[in-house]
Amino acid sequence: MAKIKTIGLLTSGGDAPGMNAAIRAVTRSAIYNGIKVKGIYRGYKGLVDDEIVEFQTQNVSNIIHHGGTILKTARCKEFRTVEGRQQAWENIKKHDIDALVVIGGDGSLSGARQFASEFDFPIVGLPGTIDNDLSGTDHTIGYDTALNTIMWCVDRIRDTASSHARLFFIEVMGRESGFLALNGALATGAEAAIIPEISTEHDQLAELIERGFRKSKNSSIVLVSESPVTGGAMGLAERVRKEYPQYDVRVTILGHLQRGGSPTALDRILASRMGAAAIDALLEGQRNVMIGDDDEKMIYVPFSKAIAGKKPIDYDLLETLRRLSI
């Protein structure tokens, strides 16, 4: 592979705490190795629209502690078309970009995989998503911060739940993945987590009620993944009102609270290590791989594996939650 002299860097999809730490690490690691960095604003849309500027070390000063992404992010229908990707390719050539680093989730890495295949172009991805749903990595950038935000919120909701002897359904993000709900429930001492991975196997609400989960408690908290498979917090609350009217039920939807905030130490460290590893990967001639975290070691995961399907949850955690909720 030809020597890489210039890389493009973009963030795509939903923002995740720690993305700025990753931007900083990629930029500084590249410059340290004599590689120029072109920052691409608004993700693939900026690649199509030519929102591309050169980044220096000072561009990423004092950003490691900020949530969101200084490169911004946006949806891009044009990139889904052949014409849009061709325009992106023209801009890459215009700016003499030899490789891309893409920070984002499964949709972003799917786009990266397609673009890399069409133009035989080296791309390295970083898993930036609070859902923790990419295969090949123990943790994704932003997941730990979102989990801590959920814990902070639920701790405060529990005060009200206890004061009024209520059943609270708290909806968290995770349209196709229950990692936030399950681990959030464990972290907060919630009575249950209703997640999409097992909603097709069990009527989780009926199982919860039949288990007599409030025999020794005057209030209860259940975390629910926002997935349509689970019915969401509003759908479950409506079922309770109809089928189990003895419960005083309330709903809280955390929504975009989970995306914001200063990243935790774990997310800053993970993002920094992954950003540096992305440059190492390109220097080694790697292409079309995602940087993964395997037992705290940085590994290269082919895009095909990272986005292949649902990352499995640990069913032992569900059993632990059941045991501790009595």
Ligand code: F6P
Given for the second form:
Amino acid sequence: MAKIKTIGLLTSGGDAPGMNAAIRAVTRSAIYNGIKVKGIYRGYKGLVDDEIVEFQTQNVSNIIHHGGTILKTARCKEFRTVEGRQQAWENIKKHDIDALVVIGGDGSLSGARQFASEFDFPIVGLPGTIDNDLSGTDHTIGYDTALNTIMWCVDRIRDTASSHARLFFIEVMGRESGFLALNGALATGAEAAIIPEISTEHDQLAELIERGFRKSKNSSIVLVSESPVTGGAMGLAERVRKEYPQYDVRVTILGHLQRGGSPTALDRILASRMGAAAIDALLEGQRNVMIGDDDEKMIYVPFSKAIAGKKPIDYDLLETLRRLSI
Ligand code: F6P
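Moving from the form predicted on its own to the form predicted together with ligand F6P:
Whole complex next, starting from this chain.
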């Protein structure tokens, strides 16, 4: 593979706390190794529209503690078209970019995989999403911060839930994955987590009610993954009002609150290590891999594995949650 002299760097899809720490780490590791960095604004959209500027080390000063992404982000429709990707390729040539580092979730890495194979171009991905739904990595950048935000919010809702003896359904993000709901429930001592992974197997709400929850407690908190499969918090509350009217039910949807805020130490460290590993990967001649963490070690995960199938949740955690909610 030809020597890499210049990389392009972008963040794409939903932002996640820690993306700035990753931008900083990629930029500084590249410059440390004598590689130029071109910052691409608004994800693939900036690649198509030529919003590309050279980054120096100062461009990434004082950002490690900020949420969001200084490169901005977008979900880009044009990049899904052949013409859009061709335009992106023209801009890559125009700016002498030899490789790309893409920070984003599964949609962003799928786009990277397609572009890499169409133009035979080296790309390294970093898993940046609060959902933790990419295979081949124990954690994604932003997940720990989102979990902590959920914990902060649920602790506050617990005060009012217990004052009023109410049943609260608290909806968290995660797209089609239950990592935030399940681990958020464990972290907050919630009664249960209703997650998409097991929704097709049985009626989680009926099981929860039959289990006799609230017998020994005067209030209950249930974390629900956003998802058409679970019905979301609104759908479940609607059912409780009809089927179990004895419960005084309320709903809180945490929504985009979960995406913001200063990243936790764990996310800053993960993003810094992954950013540095992305440059190592390119220098070692790796291409079309995502950086993953496997038991604290940085590993290279082929795009095909990172985005293939559904990352499984740990079913033992559901059992632990059940046991601890008696
Ligand atoms: O993938 C991150 C995520 O926050 C999901 O949890 C959520 O379903 C989605 O993005 C929301 O996307 P948007 O911000 O575009 O509404």
